[in-house]
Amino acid sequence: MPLSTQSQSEDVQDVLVANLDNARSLSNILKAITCKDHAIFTATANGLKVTVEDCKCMQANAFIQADIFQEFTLKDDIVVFQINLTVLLDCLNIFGGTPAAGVSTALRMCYRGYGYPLTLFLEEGGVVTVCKINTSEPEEPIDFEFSSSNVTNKVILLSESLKEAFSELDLTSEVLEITMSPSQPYFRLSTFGNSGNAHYDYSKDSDMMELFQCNRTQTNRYKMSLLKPSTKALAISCKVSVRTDSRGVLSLQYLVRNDDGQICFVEYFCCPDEEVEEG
């Protein structure tokens, strides 16, 4: 790959570099979390956690594992930064967003450290553009504190099936409520918009649904505006897992296919805007 020679004298200096023959790879990842403009970079030796959140009350995470990359490589145990994700998106799909069949933007990023840009080296037919993206300092991202071992209700389906249900229920809802029960309905989804109220029923021996593991009843209602942007991971996921601690803390973990069929993972976290009270 061309990039592979590009500014190797510098790589001794970099904390951070990673390869990608395909940058849709990682551009299409990262739209499923965009909401926000700002995003931290996590780097570790497990591959890259993009984290973004909203009134700290929801978080997305992106994870792209290291060796979804051509090359990974880490100079230290962490590296985190803050950067402007429309920007980084941009500056991704520099070469149209849509590609001719066969053709990819290959992709090197490199960091340098604390105060240095990020730079992308994206070549595509020969052609290779180099972008330099300024980073920040980042806050301390929300520790939501979900732990597998609190979790009261989980679910995995068929990201299908949650498509559809998104299609029939009303977005014009200011909440979103769940309810996940041992007992019927079992798994439902309700919303109360200008159209009246809807629900949307799962069994839990439906083909559409992979794992039911619910111990008690739950019913929590979740802000709209918050959930949305997660739609945008549901669009290219195959399936979603659904969990709650005894909290009501919602957890949407997707399974992502790219496009050379590796697997990432986008989680979306979302706290209850209220518990309803079980009659």
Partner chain sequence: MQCVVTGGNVKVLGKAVHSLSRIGDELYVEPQEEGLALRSVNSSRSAYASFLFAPLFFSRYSIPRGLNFRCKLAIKSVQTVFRSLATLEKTVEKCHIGLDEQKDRLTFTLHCKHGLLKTHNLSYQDSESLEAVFDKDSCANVFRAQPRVLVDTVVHFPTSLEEVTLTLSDERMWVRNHVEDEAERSKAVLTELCLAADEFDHFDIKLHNSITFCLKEFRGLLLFAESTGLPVTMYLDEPGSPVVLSVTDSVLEGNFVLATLSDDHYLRQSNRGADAEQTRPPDDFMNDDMDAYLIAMDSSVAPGPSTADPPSLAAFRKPPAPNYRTRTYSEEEEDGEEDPERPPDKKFRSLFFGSVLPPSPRRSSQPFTTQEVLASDSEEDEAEAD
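Condition change, the form predicted alone to the form predicted together with the partner chain:
Coming up is the bare chain, nothing alongside it.
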């Protein structure tokens, strides 16, 4: 294993070292949050959190727990850096995106600290590629102050049922309206496009609905352009939790199972577009 024979002296200086047998586990989940180039990496003892933001109204987070990595070593309590996500994804797929069955790209990711590049060692079939990607000053991610105590409505659906709706969404509609209500229509997605409007109503008793906790009727509109990227996360997920808080901020949490059956999470936050008169 070429990766394990890297000189130990280098490791000593690195504040973050993470090894992964299959780089696809990381690239797949990072793909699900690519909507802007710049991503903030935050490593803690729990694992890695990657954050992408758009228009100060939307934030996408990918969580990769520490135990998904074969090795995950941190010298500090918290390590934060910003990096170009598109470049990182290109590097992770440097041996080609879809390798033959049984062949996987191994990854060793090292970061020496503030001002240093992120170094990737990628190995496939005995060939090692070393990539160094410059890091930049991390921006402060937006805190949506979304706390579970403030959640008004929450539903958990099997992703399968939402995939159909999202693939059929009328993209001529500027907004996606989400209605959650303890009475009919329970959970509704609406679009208002050039040729008319469309509603997708999910019954609360559906076997696609794993959990239905709605306390109050809420209707909020979200910019289609901001929510559309979440389709990528939906596509690889098996369950999705849709929550709104009292201000109408939307949280979409996707449970993603990777190739090895391990579980990762992707979370989207989105601010409502405008006030909609209720009733």
